[in-house]
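Given next, in structure tokens, is a single chain: the form predicted alone.
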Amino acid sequence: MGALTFLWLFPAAAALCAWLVPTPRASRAVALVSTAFLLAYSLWLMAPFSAQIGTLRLEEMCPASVLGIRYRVGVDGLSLALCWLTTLLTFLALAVPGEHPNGYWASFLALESGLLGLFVSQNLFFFYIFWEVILIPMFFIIGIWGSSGRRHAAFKFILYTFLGSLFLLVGFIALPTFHHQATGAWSWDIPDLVRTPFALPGSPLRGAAAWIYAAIALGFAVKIPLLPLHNWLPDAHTEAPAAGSVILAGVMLKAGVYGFLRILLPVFPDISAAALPWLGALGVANILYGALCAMVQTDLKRLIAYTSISHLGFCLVGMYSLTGDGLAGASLQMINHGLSTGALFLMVGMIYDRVHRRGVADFGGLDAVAPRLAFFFAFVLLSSIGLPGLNGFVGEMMSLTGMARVSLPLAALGVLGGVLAAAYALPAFQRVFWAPAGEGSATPKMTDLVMSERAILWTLCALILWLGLYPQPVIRLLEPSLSPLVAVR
């Protein structure tokens, strides 16, 4: 069994033993020790990781089968990035104090090992499968361990994503058809496909290719999501546990964000410069739809669940900026972003948990029956709305930067957006912890955060502080997987 294959077969059969285990305390044991075991693992497999341009590490395949489906997985720096976010995430979230049955933990390090299997897969068909595998167990956490309005917000989840999915297999069985009329031979393989010079000015496949590519968009425009298909998004996340929200917002959603990197844009080189204009506008639309939303919210989880819409925003205008500032900050911004909005969501857990409310209006005060979560609140908040010197604002500017150098007044209405975010982050922020408490509020009822928990929020805050001081280690593991597609404009 390679490095990769065991990456994510691992948590699956952690998720089986944490199914049978006896307890709910025995299986929480399992997850966290099979959790921290996996973050450890993707971290020895990055210290020797030396990224080359345009290649493939720990590669593992089988010869090929029927019409060119195989199993072949590989890394390079964006893929192995990710993987080590969604180990670090996965392990915080479950470290939160807490008592769950046996299913929440299985369903978790399913997840895990679907997400896991997501990013290292290169082949076409079992990243499908792995892409349809992480909607089943966060369907199961969301309508069974959510809120009060958790089946609605479940199953409008699995409605969305699931029709998302029907045009991504339309176009990924395309994919390899096309790739047999070009050149002659079946093959499923990501990398051979990057190859196939379907899609060029003249070719007779041309014209269908662009609608391959369509389809293959709005399937990955739903997870991330882009507008007008996000409206699943503020429900799945305000009824979702918080440890489900951690992992829906910090890594699920980089999954719609990494397709395109991973597949459209190498794929469809033309195209995609074809495309740039508007999905440069799709992106910056995100951006202010998602602040503007924000700043009405009154539900705090609803609130951050805005924000992801408003911050992924810039991830599409840095990448279909198509240049290397651009696309760096766009992969850089899913690091931050995952970071960050982790850490909110994990916040906003602590709180619910101990007064079972959350909105805006319920607090006020809360600084002085809680001035630990008040410091990690604000420092985290000051990185979601970009403060230089923190994480959120080298990926923000980066993207915008690379935007600018296309098309100046996106950038320009990008920027707009980093005001917004202040709009609506910092008046919440002064409402519920520095606002005189009104009546009936919650802040009498709340404690301060106990050792685990500041010991899982001190982590994320050194890392944010990290990436927003010193972001080039993980620029250097990023740029030689995306300096192939600065050539695609």
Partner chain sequence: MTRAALVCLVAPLAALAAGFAFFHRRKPWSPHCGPGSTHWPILLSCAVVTASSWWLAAQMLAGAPALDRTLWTWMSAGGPGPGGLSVDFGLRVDGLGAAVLAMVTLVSGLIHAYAVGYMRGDPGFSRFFLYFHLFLFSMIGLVLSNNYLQLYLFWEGVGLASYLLIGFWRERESARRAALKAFLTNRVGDVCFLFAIFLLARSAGTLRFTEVFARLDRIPQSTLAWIAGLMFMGACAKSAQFPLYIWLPDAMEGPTPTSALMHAATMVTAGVFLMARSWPILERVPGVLDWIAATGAFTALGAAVLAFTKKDLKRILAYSTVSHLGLMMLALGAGNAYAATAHLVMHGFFKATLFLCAGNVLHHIGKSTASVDEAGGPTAGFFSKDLIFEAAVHRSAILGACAALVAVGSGLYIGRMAWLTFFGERPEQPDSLPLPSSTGEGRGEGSSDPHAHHSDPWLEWPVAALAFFSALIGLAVVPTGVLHRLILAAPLWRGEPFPHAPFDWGLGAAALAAALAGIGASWYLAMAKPSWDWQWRKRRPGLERAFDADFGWQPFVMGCVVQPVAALANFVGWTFDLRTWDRFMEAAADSFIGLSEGVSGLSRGLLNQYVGWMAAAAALFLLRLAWVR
Contents of the next structure:
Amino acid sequence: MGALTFLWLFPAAAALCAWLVPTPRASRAVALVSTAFLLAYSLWLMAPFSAQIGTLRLEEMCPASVLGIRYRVGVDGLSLALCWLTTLLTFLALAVPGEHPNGYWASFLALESGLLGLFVSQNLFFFYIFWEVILIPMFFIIGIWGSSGRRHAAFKFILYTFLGSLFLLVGFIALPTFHHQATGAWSWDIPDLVRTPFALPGSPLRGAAAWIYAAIALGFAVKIPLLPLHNWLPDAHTEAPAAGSVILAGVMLKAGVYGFLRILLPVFPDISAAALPWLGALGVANILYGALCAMVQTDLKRLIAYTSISHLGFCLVGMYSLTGDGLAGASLQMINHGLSTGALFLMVGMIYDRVHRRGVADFGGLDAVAPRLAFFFAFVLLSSIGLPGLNGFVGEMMSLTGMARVSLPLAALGVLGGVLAAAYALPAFQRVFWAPAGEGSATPKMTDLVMSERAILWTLCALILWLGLYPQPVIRLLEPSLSPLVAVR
Amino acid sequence: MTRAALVCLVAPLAALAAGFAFFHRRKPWSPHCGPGSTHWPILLSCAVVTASSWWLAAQMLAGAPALDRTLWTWMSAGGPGPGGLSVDFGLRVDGLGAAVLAMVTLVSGLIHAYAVGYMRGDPGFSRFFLYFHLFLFSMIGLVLSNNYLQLYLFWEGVGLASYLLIGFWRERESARRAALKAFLTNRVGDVCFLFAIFLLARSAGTLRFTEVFARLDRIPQSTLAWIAGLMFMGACAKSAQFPLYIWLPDAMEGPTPTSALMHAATMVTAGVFLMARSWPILERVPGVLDWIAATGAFTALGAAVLAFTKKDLKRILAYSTVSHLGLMMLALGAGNAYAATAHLVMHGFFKATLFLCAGNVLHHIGKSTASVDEAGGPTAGFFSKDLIFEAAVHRSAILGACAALVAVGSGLYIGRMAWLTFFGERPEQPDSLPLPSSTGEGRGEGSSDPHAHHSDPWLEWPVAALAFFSALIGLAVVPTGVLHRLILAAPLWRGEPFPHAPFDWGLGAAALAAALAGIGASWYLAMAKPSWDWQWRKRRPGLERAFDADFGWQPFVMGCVVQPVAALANFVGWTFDLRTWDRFMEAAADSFIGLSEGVSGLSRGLLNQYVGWMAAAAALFLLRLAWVR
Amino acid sequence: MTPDRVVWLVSVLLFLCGLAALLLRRQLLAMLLGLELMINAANLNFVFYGREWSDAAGWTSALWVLAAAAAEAVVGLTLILALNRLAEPDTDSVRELEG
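Any chance you could show the form predicted together with the partner chain after that form predicted alone?
After this comes the whole thing, all chains and molecules, with the earlier chain placed first.
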């Protein structure tokens, strides 16, 4: 069995194991051991990737195919970076102390399996299967182990994203069909589709190409989420259990961006260039809208959810600048956002586990009771608002620099997001941690972090600082996958 | 030399790490908080850093070439060429940097020592020192940067430290609000600065000072103007110039050492430093220079007037700082970056001294310590101010007049402050004069602080040392041209734009006369007619309100900037997103449920209905058949 | 009015009566009677045209239809009797089958 197939099959097997084991504690042990192993494994896979040419490596494929549908997996720097992010966040999310039934652990492992499979797939069919597969464990995670509004949120989540995926399916079926019409061969493999001559001037497929583009973009847009289609996110993030929010915000949203980078931009380079002003503007709208909404939220998790919308706007802005630094910034922003927002959700989860409240007005003076939590929270929040020296700044900076080369007004609007970010983060932070506790505040019941929680947060903070000051190794890992996407300008 | 520069950066980091480790173990809220051990590594680091920076300054004075080295690559993507960005972490030591660094480190060192005494007994003692040293580290990094993005990093770092320190006594609502105001206002400036960096990256392809200035010819004039203007907006926020100065007076909520270091001597001067660093860009855009000069003059005058009307000791000093910063900008705009920098260095010394004196006054009520009179007389500020005066007069008569007015004004307000604080009788009015009891800072107990009357050596000798330096350095350094040589050693710009003219005694006398006039007027108003100061307040409360609100600028900003944004956020977040758009999407989903319920009405199990449908279908079928016939 | 016209008219009338009974009556027995009426209306045509065209297929079909109708009536009546034991068999109340 190939190394990559093992990567996604192992957690699936572990999920089954975790489900069948008799006690929840054994199930938790299975989960922790397997996610730790997967983290080490993904790091090991990254080792041979250095600054060398980074087209697909480690490919495995099944020679037989039906109409071009066949099992084919392969990775390059971008996929591996995202796999690493997945394994890291899953491990850290599951390592938070807490008792849960078997199904919980099994669901997370199944989710991890789906995500890893998604990031290594090179055939559209399997890409789509994994895309849908990840919805199911997440539905259970939100719906069974979430907080008070979980049923509604779970259904909203799955129906909304599923509807988007249907458009994706239409596009995915159309692509190989047109490929066949253009070249006479059937193939659902992404590397083959990249070379489809859609763009030939005399080709009758040109008109259709725009529609296919729109359909696939719509499918990915729901996931990112792009602006008009973002309504599922606040509810899903708020009601999910902490670990669920971490994976949802940290990894699943990136799957949408990954789809753009892996499929849409390579297959349709000139349509992407034409779509630049629209999607760039939409990205800027995301940045500003997310920030404005975050300013008025009263629930901590909902606030962080809206900041996710804002940060992913940066990804889109960088991506659709189609410049070297913009694309690098967008990809780096994916990883950075995963780390910082993951940390934020973990911390809010730690608070919620103790007092079962998470409103901004429910606390006050938390700094006195839980100073370590205050330090970590401040640190990660500063990364989130783009303080230079921490990782959030690097991604945002490079994305906006890229966009500045293409459209100055959009970059100017995007940079305004920095002011709004401080405006939403700091007042909330002050009210929770610094202001004196009011009547009925939950602060007296809070206790500070325990050793395992601190270890998790130290890991994340160390990564945040490292990536803020020296992101170059990661950029070098990501760049070879991105250089074919840079539009010639 | 690299090692010395690196020491300047590494030592504070090491001290911070050591302090954090110690701090971490202690319970910050235990009742027996003595000073603990956090401050020793930090004080040691201050000493080391001061020694290194003075050594560097000596080196530069002796004629060493500038040091410009890359340490490591920060971010680099998109390859070389127009589509890529490449930024490194690096060091630059040249005359300008060395001069400012020398001032910063010496003043900081002394203020750190002062803070040991001042913060004694405060439960947040260790935390204070960590934040304070973080600030020093950021400031050093800012001065030693060799490219714009790294400068921006430390620029924001300084802003962060400022936020943490202004909001230090976080139980107080006013402190929290002041900290937030400072951070957000600075952020607005930062965003302008960042956008200027984008423009630079786009047009010059690089952000390193030396490379940018070499490529200026290739950049179109309009872009250069935008870059300069935006950077100036950033500097306005940091250096508290007209539109964005509103955070500085409120920033007095922080402990006095904070105000002394950050808001008098160092952080606020970061803006001027940036402008001085970017001089090659500025000298190509005379339009922007005029704007800078005008803003500087306007701010200087306005702040001087307002300083005259304030009652709170620290606020007077705050507005005085704004005024002096205005002077520095005026000098820049007048075309003399050297004068601006010289004043920066000197201002650091004397303003810090003044703030520490104010702190001492608050600490030991009734006991006066010597305060340096900055408004006139042969002390540090006098010489550098004179340089500014010269530059202004050379540039244009209006600016010269402004500078003269400011000199009169500063005499006025400083004199008033000195007379009223130290020599005036305590008038017995209901809304009585400043005195320490009504100041905005203090630990809540105000003047009845039990520690107040112990004479603390930590509090006294740093102030004395600073006063000594302020008095002597001016005389030693400016007219003899030492400072001139230092600042202009190994510069980034080409040519000799700032020749050193011998001290013009005529203009000097004029400046002295202006200052003495101001002092005389203030003596008259404060001492000879002591009731004047509170009488105008009683007689014209409207005027007092106008002054309090900075002629209406503060409410203007609140009403025209802050509130609309808050309203917009409310609209977008609540009215639109939650109530309109979300409900619409959910209604769309619910409509499907309605549709499904409607359709399922077809199969409710009612036999008669089924038969009816079957009969209808059959009839239609037959009709169709009949039609075909 | 030729004979085949008459037969046609009668059978259509009978069919419509049966259909009306099926549609409008609620009692299952009545609906069954209506059903039988419809079947026999069709049967009438078979019988008449079998004689008219001297085709044995017509009469054979009629016999077949009678047999089928009888079988179906048996099943239907059994069901109705079974339902009768439970409650008043009304189409509205037998919408959901249980047990």
